[in-house]
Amino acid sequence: MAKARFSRFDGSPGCAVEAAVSLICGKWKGVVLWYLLDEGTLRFSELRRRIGGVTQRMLTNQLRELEVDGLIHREVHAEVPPRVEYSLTALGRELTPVLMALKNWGDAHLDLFGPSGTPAEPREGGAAGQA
């Protein structure tokens, strides 16, 4: 089941950030958007292979939500077997600077994550140590 969508944004501080993040939040959405930005049009199976670790059901749900939100385009080709391709829409391409900023931040802070991609132990003087 798709997550509940915000029905209105009241203009309070942080509201625009909340609205933007609500479109790309989800375990795999950012990764899907990155691969489509980086590689252009991809088939479902190509996305699933590149991401790894995502179930077919979860990827399908994330792709549907991105499509409903207008960030990606789904093209179904009338072939046997059916061929479905995904690409970024103009709205999705507008996220390029955001995705690049996230990638650059992630590259600069890879030490925050353990070898399996899980959070590593907090560093001395990090945000957790400042509380």
Second form
Number of protein chains: 2
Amino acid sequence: MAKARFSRFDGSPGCAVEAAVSLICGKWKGVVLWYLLDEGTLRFSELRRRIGGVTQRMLTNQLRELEVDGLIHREVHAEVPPRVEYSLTALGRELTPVLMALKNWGDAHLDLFGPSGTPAEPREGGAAGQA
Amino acid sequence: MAKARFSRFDGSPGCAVEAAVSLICGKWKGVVLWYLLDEGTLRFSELRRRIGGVTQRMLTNQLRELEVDGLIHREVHAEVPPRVEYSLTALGRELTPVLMALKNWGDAHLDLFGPSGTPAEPREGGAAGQA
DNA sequence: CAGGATCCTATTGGATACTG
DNA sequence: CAGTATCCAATAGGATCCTG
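Moving on from the form predicted alone, please list the structure of the form predicted in complex with the DNA.
Below, the chain from earlier opens the complete complex, with every other chain and molecule after it.
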């Protein structure tokens, strides 16, 4: 895993932050990770419906990068029609604190950015909150 | 603050995550925020030295975006030579859990990405850890 | 010191059409 | 269903030089 997508690993304090940030940067990565954390396992089409506004190309792209980085697991079921399920890896689940913190911040300050939609708390039955 | 840099505020759960992520996305934003959290107040040149590898243009750019988004405060002292100090706003300080989580994750997994430099824990005397 | 102004390249993101 | 394959526009990122 872990493409050489990181520029500086000089041991400086900011280095760790930079590395972690680079993993969740990408227009849809944070959201994808959030939904997988929240719901555990989702198919491609399920993710796409939940995210909304993402094209297949972009979703595929982001999923591939997350997979290469070792954050998500991609399971292909040899069926027809094809079924592909995505879930977080152990490494990905370790991002839980990050994702929760991001979600909390966003929920607390969404009013700054828009007319504020429904807060939409994570579902109780989901996989979130385990860590 | 808060440029209309966010595409979807439909109230979906991922929305908040997406908004928060977009604020710290940018090659140097996470690092800048981290150092400001760690050390409280830093001048332009101090930030630049700490980050290393960033050009003035990019640092200026990222600082401006963070300022526009209301995460950092920019204080210009009318002196010569000029002195400009950056610090986190209250809103920016609320990102502390996010930054700490990112740092923790990075520290725990930096070995995945490189030969692993010195871990470089946050200094005790810094501003970090307040929240 | 802390930038602003330019110019240029690379990467990201997106629309659309096609496929096993 | 879950993608590929193209093509294209926008943005991010960077090198360099100049300035109050």
